[in-house]
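Shown next as structure tokens: one chain only, the form predicted on its own.
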Amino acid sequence: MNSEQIKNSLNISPAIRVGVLGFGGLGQAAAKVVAGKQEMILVAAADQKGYAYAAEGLNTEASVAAYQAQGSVGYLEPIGTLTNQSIQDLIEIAEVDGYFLALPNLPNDFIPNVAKEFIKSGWRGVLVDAIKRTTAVEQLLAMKDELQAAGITYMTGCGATPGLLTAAAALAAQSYAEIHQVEITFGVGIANWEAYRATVREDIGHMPGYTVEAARAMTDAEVEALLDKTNGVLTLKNMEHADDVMLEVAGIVGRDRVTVGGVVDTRNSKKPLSTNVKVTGRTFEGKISTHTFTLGDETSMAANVCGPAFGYLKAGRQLHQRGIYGIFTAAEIMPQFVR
């Protein structure tokens, strides 16, 4: 058997060309995840000030270095471009199969508005987000017909929570005739909050006395002052997290029975507690039981968000190639492992 026959027998297709929109902590981690994959190649990245595109693939280390040194991948020589409309400009010139939207979830309509830009542009492909808030996902779900007509396969809520843990809950639910409760508890440890500014601001927006708008408007100094008061720890309860609407749309459980909360330590990389999802229900024999799925403490937030995001991008790519467009959540589709 020659190499071509082996390739065909293994069903190896050309590498999926991916782009990352947003190049803060999460976007940079996403680039590093793709760098270790054979089935995907990072060809595009964009941030607020510019973008970089190379059909043969971006150099991840150089892209991260350009961003960290000068604040934008647009400074990456010779392929970077500085522009105030980086997403629109990149869509027009880049050949990309799928984008991971590693973008801020603030304000709530930010990512839905980015999706509208893709629809307007005539681009066709796969979009994946790691969006958090229920109201933001609801806005995207309302765009189902528009996305379908545009030839876009959109995978929403495909990070850790919502995402990996929501999918685990959907799987765990199969043991039961009725679901009583889904309880998601997460622990996040980051050594330096400035590496994940947008994520930390989103979390502050979930705290009592704060709103999304107020958190977004906070200066770095105000965030640091708040973290000084809490010793760098944010405790979050009964969050507005899209796991609820995703499990409801999938027909598994009403959103009122889904709770999400956690603890974020912004000064230590060690997790303050183990991330887990507990699914409690009644079996067909009438027994009440709880399944618990716990993530390893050694896995970082970035690993648990970016890994699933690209797994869902691969799944979305398979749907797109079959002519299946529209919007899907992490509770409806199984992610495909990216080799």
Ligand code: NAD
Contents of the next structure:
Amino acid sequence: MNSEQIKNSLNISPAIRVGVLGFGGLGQAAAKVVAGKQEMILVAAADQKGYAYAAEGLNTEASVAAYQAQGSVGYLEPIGTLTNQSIQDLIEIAEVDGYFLALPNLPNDFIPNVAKEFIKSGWRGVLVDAIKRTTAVEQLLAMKDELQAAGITYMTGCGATPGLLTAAAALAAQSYAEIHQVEITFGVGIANWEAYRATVREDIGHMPGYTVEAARAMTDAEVEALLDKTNGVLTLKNMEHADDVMLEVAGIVGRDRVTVGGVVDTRNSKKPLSTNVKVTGRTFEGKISTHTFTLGDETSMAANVCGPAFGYLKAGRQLHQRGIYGIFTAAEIMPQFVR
Ligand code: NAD
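Having displayed the form predicted on its own, please output the structure of the form predicted in complex with nicotinamide-adenine-dinucleotide.
Time for the whole complex; same chain goes first.
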């Protein structure tokens, strides 16, 4: 018997082979999260300038070191490859069960277009994103039939918000006969904005007077000048966040009853406030009440995005193995804990 047959006879499933597309702040954190798991193995990573692929698993530390020293995992010796079409190349050559798309969604249809590339290629498997904007999730939801026909199980909005907090709201809603309000407030503390350029740019796109396009076009110096004016702090209110469409599609509450806002401190890893979701509703007895779910202040944005992303990747893998394809949101499916 070969090792695969032995595993099958012992009923031990082989580790899920995962890839991370985008190797910036969240992509690198994702690689570190997978490094601590037995049920998953990181076999592929890609950024704008290259990729690394190894069927037996990537060395996370060496991959992160190559990216930090030279700006791309494509420099990872001896397996890295430099290319300006790393995603297309990986789709062609890599054997991967599921990808986490830790990519910037700039412009707003960037990730939907990556999903189209996967559909066109004939690749089958699980895709997970931590996309944030309502309009981006709507574009993906509209691709349901194509994803289904392609044999792709796509899990959307599976980071922290949307993601963990949306799922918590879906769970909290169960106590109520009617949901009145879902209010998400996040606090993010990062020591320097350059570790999460796309996240910070996308957040600037939510500020009054800015758009996604304007934020995308800003140079690093312009971002720094803006952050200098605000002492490194971005205060965001009434954001266009997909938690609303996800809770609406799940049949829990209309999108007009969902609000998302937060404070991002780009100069201090301490959170400026405790991230929480408040779910207010009426019970079957007629009592109005609020459930509050608050994240521990010590948990970082990276922990609260990458943990759920892989939890949903595992859940998506189970759906995929049962022949269930199409698109699902974090409000519809329970993430599976990855051991
Ligand atoms: P980042 O700017 O640190 O890194 C982006 C990475 O993507 C870089 O490695 C870059 O080289 C790579 N990339 C860019 N274009 C590429 C291409 N064409 N092909 C391959 N790779 C490419 O980004 P980040 O701050 O880690 O954010 C990633 C995403 O995560 C953003 O879209 C952000 O909105 C999202 N996010 C979601 C949540 C949530 O809770 N849902 C929270 C934070 C961030």
